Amino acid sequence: MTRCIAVLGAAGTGKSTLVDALCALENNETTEATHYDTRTARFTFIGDDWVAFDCPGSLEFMQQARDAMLVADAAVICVSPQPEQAVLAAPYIRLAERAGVPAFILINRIDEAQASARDIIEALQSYSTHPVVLRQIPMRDGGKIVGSVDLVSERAWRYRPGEPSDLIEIPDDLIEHEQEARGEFLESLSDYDDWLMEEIIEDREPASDQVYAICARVLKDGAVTPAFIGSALNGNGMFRLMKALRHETPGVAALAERLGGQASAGVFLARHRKHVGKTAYLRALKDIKPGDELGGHALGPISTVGDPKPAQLTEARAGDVVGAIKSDHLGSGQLYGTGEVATPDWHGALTPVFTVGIKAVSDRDDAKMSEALHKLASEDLSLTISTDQETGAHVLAGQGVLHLRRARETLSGDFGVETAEAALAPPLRETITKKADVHFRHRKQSGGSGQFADVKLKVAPAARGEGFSFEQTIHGGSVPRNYIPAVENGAKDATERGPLGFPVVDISVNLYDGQHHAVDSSDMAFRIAGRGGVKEALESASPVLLEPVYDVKFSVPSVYTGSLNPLVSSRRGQVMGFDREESCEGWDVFRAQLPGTALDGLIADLRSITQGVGRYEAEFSHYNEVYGKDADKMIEKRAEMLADA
């Protein structure tokens, strides 16, 4: 059976470095991690299988973080040895919680270390709802840190980089600390363990296979989250990490169930690539081979992954990881089986935090853009793509300028598709702001039949809100009602492009009279006028414009807090106040109002003072009236936007 760790971790942490010395541990080879994907390592440890899932440290990749705990078994966070950067670990923390996954804590290159270790566990206390026990305490000499005491075995291990460590007697003067340090670590665990309590209270010491078998049990319940301690560069405490992940990450099996039991395969990855297509990796919950029913369709020729070279297979084992090819229909981030099945509520779809247009650069590529981008989304579900309505541009929105960076690579290296950015029509709006009563006359004669049409409307602005609205009060048959629905479409015409140049929204239109002509009147003669009527109102009724307002979500550690006062008030935003997020420690939920102009650079912002881990999510609220040189402002940088596009 093979066993998944998805390992976790801000940039520079050395999470891949990790990886690396954990196959290397029997000199398991592996491929070079890359900075955009999910890495997928295969490695044997006493005589077990495991595969890492090295998941990219940028959180505008953290959609990959997510795919991957859908089917990990374990995940090992790595985090710094500077108790001021534990909030970076935050999201990591989080993620873990939410999904239920259970989780180890590396504090990797604790040879760096200058703080204790009780003040780095106390730093990522913060941000965890489970006690985070450390399980082994450093070995100091002469302050620098050169090795570890396991406080469940109660032995000593003397590091040599490079080389295994070395079993020694606990130093003399570590004695009274290590007792401290375990007296405290099995009250953590007693709390989940009546006999362990007793055993404590009876001041009798507990056997340590007793221990391990109670650590291996609260990590299966998410009780406690174990801390460890090491330098994956130079190898040190990498054999007792992975001693405690193989006695205690629970196999597939705890995985199924923790999905629902109906899932045979989930795919925590999918790429297109040149000339082979595209390629799902998925693990398998299941027995499955191919041409097994796999969400309504056969599952295609599947092979291992993480091998230098890559091996086809007749079947997949439950626990197996493999790549599929010819599953087109197989998503990224998506559990399947022989019927319907749903992702876990805490597992969907990063909401997009930063926009881009982009149109190929060469026209021959449109159509293959267009075809190239669908397939972009299929492996990513936090990219989206859209077509800005006025322009014509494609709008990726995606986690940041890396994120859609990747995304453009892609489009280049394997769909041969170049792109250059493209301008984005502003989301604007305008309205009017007093009645107008038209008279519009229709008339065209250029031999034969005619064309005659003849309105009367009354426009009036709407509610803010309420859109576009159409009425008729006609009597004794001046406008026929086979015309009427005409002057209605016409009037729509009209409000696509107002007096000030934007979509009009909120006014109504009634039609109370006019007059047809038997012969020349038409459809098109009725809608023409219609259009023509509501054009000229809209002149004569005051427009002005309107900009969206949003409701911004912000989630951010509790420490960055207050400086989000002055990010919403130097963006014409309101703050309506924060509150603790209730199901993460450590995290506060920001509410404020803000302009639709004020989200462009957002999260760059956000970021820079939440050191990369704030986030927010924005939904229309609203559109409030804009005046002066604010609107004078926008209306000519459309005007600009228009003339380059």
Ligand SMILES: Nc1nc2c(ncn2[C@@H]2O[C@H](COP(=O)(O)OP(=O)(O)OP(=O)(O)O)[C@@H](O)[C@H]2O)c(=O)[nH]1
Given for the second form:
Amino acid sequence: MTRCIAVLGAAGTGKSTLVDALCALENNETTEATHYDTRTARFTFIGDDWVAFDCPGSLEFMQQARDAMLVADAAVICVSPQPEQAVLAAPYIRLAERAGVPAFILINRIDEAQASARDIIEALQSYSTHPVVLRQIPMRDGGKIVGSVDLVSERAWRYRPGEPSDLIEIPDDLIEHEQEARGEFLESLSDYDDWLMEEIIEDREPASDQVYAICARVLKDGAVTPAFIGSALNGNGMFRLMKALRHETPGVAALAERLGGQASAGVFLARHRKHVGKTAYLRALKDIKPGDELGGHALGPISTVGDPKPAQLTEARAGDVVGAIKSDHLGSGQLYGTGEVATPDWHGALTPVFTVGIKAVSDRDDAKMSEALHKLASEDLSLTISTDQETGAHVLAGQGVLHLRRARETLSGDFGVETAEAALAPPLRETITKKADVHFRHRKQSGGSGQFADVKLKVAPAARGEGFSFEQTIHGGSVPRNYIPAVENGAKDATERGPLGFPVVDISVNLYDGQHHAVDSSDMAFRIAGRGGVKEALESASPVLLEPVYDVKFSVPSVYTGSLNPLVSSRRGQVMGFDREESCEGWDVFRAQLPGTALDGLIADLRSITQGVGRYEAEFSHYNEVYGKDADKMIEKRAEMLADA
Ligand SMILES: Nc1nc2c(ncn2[C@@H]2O[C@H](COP(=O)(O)OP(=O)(O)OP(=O)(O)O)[C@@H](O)[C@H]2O)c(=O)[nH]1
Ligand SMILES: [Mg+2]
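Complement to the form predicted on its own: the form predicted together with the ligand:
Zooming out: every chain and molecule, the one shown earlier first.
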């Protein structure tokens, strides 16, 4: 049975190097890693089959890490040996905890370590709800780390670059430290095991196979997070890490149960490729084969993944990772039984925090582009696509500059659609602050037949959020019943762009009188009159600019909470307060209200003050009136935009 680990961690912590090193242990071939797509690597270790998901490190591609975690048996979180960089691991520790996936920490690049292992663990602990326990202690020689001592087996290993480590006696000067560290380690385990507690109280030495068994159980329950040390680049510590994974990583049955028992497979990646079409990469949670109903359709042909030369398969056993073609209904980050199966609460799509308007460079590509965008969105839950009503531009919304740049590269590389940036209409509206009463007559004599319509309208401000309403109080048929809808349509036309240049909301229009002509009146004439009348009324009713206000929920490591006050006030926002984030050690939730225009570039600023790990979610709350210089600037900018269009 194949077991899967998701390799997570900040950029440059050595995830891909680690995966390469794990494959190299038994000379398994692997494909090359990229920085923006999960690589699936398959390897063997002492007779067992393994798959590693080498996830991209940039948080802009975090959805891929989430999707990989959906189908992983365990996570290996790669961290840097610098305590001050522990915060970069925080989003991944948090993800593993939320997902309930057992996590191992690898303190990588140990060849470069300056700090003590204790300081590194302490720093990581501030972001972990579960105790982080060091399973190995480093062995130093003249300030350099030259090996490690395993605290379960009490064996010492001296590293050799690029070769298996040498088993040696624990150096004399390390024995005392080792005893102390082992004592601490067993004590933290004993919190979860009565037998071990007893042994410690009775001052008996537990046997290492019994300790291994406790480690495996405690890990499966997600109670502690074990930490290992190593150097992926030099291949040091890799064997020990794999031995632990081999003993302690639960099998696919535990995963299937964690996911509710309904799903037969989970898709962790889907990609469209030129000439190949779509491949859905999935993990089988039960035995499945081509032709079986999966997600409402028959599963197409399947083949091996992660091999330089994929081979066709007749079935996938529970636990296997395979690629499926001609299964276009399968999307990234989804679970499937015979129908679709809901993913767990922690897993949903990351909400977009960055938007760009795009259009096809060549008008001929327009239809092709719509189709390509649709496919692209099915590959990535954290990417959403919509259309700007006013300009007709496509709106790509995602996780940041890199993420959207990558999306556009895919559009050109895999779908053959070159795109250019396109302007988007601002999210502003306008309304009126006074009532107006207008009399508007539309009359034209052109050749034989003429046009005639006369309306009297009262236009008034309405409460925020009311939108547009129309009523008529005509007496005696001055405007015949059949023309009234035309007046209403004309009034609506006038709200498409008000005197300040923006869509008009929150007004009521009352048609109370007018005149008609037996021959010259028509729907068209009354529509023109309705539009003209409302337009005139809006101009005289003191129009005012409205901007959307959003409820913004920031999620940041507590050390950065203080920096959010100036960030919010510099963007005309209002701080609502903050709290510890429940069940996420070391994180705060900070709430504020911010105007919609202030969300532009907010994610970049937030990332720059939080070492990249802060995020936010924004939800529309209401429209607010804007006055003064801020309003003048927005109106001026709008006039320029309309002049250019
Ligand atoms: N000194 C040292 N360098 C390492 C070690 N592991 C990885 N590196 C180096 O760190 C750099 C980044 O390694 P990668 O494996 O690409 O890191 P990654 O985590 O996959 O990065 P992303 O995919 O961009 O998120 C490379 O130059 C590696 O050679 C290590 O154990 N010691
Ligand atoms: Mg990598």
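Take the two forms, find the largest set of C-alpha atoms that superpose within 1.5 Å, and that set is the rigid core. Residue numbers count along the first chain shown, from 1. In this text, all values refer to a predicted model and were calculated from it rather than measured experimentally.
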On a core-based superposition, does residue 517 travel 2 Å or more at its Cα between the two forms? yes
Superposing on the rigid core, does the Cα of residue 186 end up 2 Å or more away between the two forms? no
Any CA movement of 2 Å or more for residue 291 between the two forms, core superposed? no
